[in-house]
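For reference, the chain that follows is the form predicted alone, supplied as structure tokens.
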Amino acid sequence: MTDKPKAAKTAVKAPVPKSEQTRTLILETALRLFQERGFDKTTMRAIATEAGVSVGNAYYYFSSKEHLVQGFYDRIGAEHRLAARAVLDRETDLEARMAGVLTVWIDVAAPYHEFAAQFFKNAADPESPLSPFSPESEHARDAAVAVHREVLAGSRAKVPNELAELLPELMWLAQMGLVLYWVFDRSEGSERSRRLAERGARLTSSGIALSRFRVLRPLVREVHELFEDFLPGMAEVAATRASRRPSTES
């Protein structure tokens, strides 16, 4: 008599907490209304009404419309990291990794293209919490820079230790340039933005390869300092980062 095969155990997913369900509902409702009515014309009251929650409950999860957009930044960032996984697991060539990650971002962001320009009107203001350089955007910004850090670390490229911290941030700044172009790109399927991603990846990877030469390293640092000094919001980011570093004084 043979033993009967044991039934395979089915993994049971933990139920999503009701608070997280409510938060997701409010965020998804807000994104839909932003798309339908525009960011400026959508109120927190309208979002609460459409989501079927009280205004107070909406403010409990998101203190303002701007905070809702931060939730959008976090969501699109999480979707990007997940979608980029296949590229990062497959490619070791730096140019291919960069081009793949940037192109994947365009794919992930595609459903939000129609109302991205509305966000940009606010995000372009250096005083706005929607700015990618604002303190409110720190979590999304750090997560995005971490993706580029992995792009660099998992490649075959030889990167000088003294530039290892600077280059991922410069790569993220290059992505911000692509995002700005994409916002206003009306080519079919954002085809021009995709070409820009590929050519930008080629140029950046060539620049990183040249950074192996010691004589060019000061130039990389100078470019980074230029952004920190003159790009709106970067000076504040740099100051905050410096304040968090442990003191080397005895």
Second form
Number of protein chains: 2
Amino acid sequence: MTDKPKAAKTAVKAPVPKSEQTRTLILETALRLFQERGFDKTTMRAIATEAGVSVGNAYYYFSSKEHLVQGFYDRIGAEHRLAARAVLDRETDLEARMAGVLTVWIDVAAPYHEFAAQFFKNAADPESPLSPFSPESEHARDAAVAVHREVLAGSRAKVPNELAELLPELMWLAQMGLVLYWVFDRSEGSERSRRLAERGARLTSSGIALSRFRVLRPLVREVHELFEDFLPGMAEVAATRASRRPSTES
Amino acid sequence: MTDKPKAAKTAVKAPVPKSEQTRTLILETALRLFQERGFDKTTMRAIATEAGVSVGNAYYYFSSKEHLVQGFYDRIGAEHRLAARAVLDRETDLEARMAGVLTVWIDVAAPYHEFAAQFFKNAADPESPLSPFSPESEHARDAAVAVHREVLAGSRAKVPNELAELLPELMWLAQMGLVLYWVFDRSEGSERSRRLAERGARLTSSGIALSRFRVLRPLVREVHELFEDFLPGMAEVAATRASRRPSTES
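For comparison with the form predicted alone, would you give the structure of this protein in the form predicted together with another copy of the chain?
Now the complete complex, all chains and molecules, led by this one.
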């Protein structure tokens, strides 16, 4: 219960506003019930009862179960940024930065592994508000893409300007691929997912190294365009971003 | 009811063995019940009753519900090969061959769209026997990869020998991406999936055209290796194939 994201084993002493405590209590209760009873079978009423708050109070903080899931996404994202800090401050090699950031994600997400597997079918539909690609997930997604932007920007790798803006989103998409793999990974300590994170980081950094060959750049653009056009939430975000973007591009 | 795969609206007059008719009847009944009641809630007993055969008889043809799903994969694959024939005989341009083959898949799969959406969560787990990546699905997968091999081989595109063996599997993987998109596509007539098929074909053929640049080949190899290493069923198949492969490989 803290005004900062709660990282595993980080004791925070600062006093926390009562409203923030209630919010966290409701979120944690919901996650526990989703895990115990399943997402579909857990009602807001049951969450309120278990958390010892009124139903009205629960709805004040989270206007639907879907909002609770967004709260969960924001929280796991915040925990991840906190854990990634050490990697980003330490490593300058692109591959090491990527592998490190993906690996700490697996660490941070470990307590939610069981929940993720049963929750998966709700989030797999790109049109669902629970999908990581939905407009509703934009906040969590933007924050996650920003981590990848920092992975790239803080590395020694030379990235052509015209790709520097696209690559972090593609790296995030690759991370979503890893998350999908991890959801179903039954190896001890998600060992296989960890190896996939390392191999994926190697592959991505080789791919980025090849971007100095101009002939490849249109392909990267095309992949990125495809991804924006066909993922419903991403398309909206892309449109918004385009209207915000300064005209200095390329 | 035919000894050839039954294509939609193809009337076949040749007499069909009784056992084949029974097998088809059980498979079609099962698909209908899966659609009406859900895969999880449909028992082999219910399938037998609805099909008017004994439970023992149903088990004689399909030793589990999972085998029925494999039967379904084989059947949709056979329908697809039949429908793809016209495209493969007509087109020589790689992009047109790919787009055509993917588009006829969407046509052939249309009657199963609703089933696919509710069935999805059973097949998304790569460790499930129902996953397209599982060892159990090898038969259906090999047949589907063979279609992509023909897409490539029959085109005018020049493909380096060292990639000719890997690319059909990567093209099939891209098709699985399209299938995932289609499962959740709610546009009229799966219009968005059709556009994705066309755009994907364009992107893939541009990518293949770039394979004349030697610098890219290690990357293609690495992507392929990653895919074989991390998809459980694929790894087994790869091992088997390696032991069958003549030693002429570069």
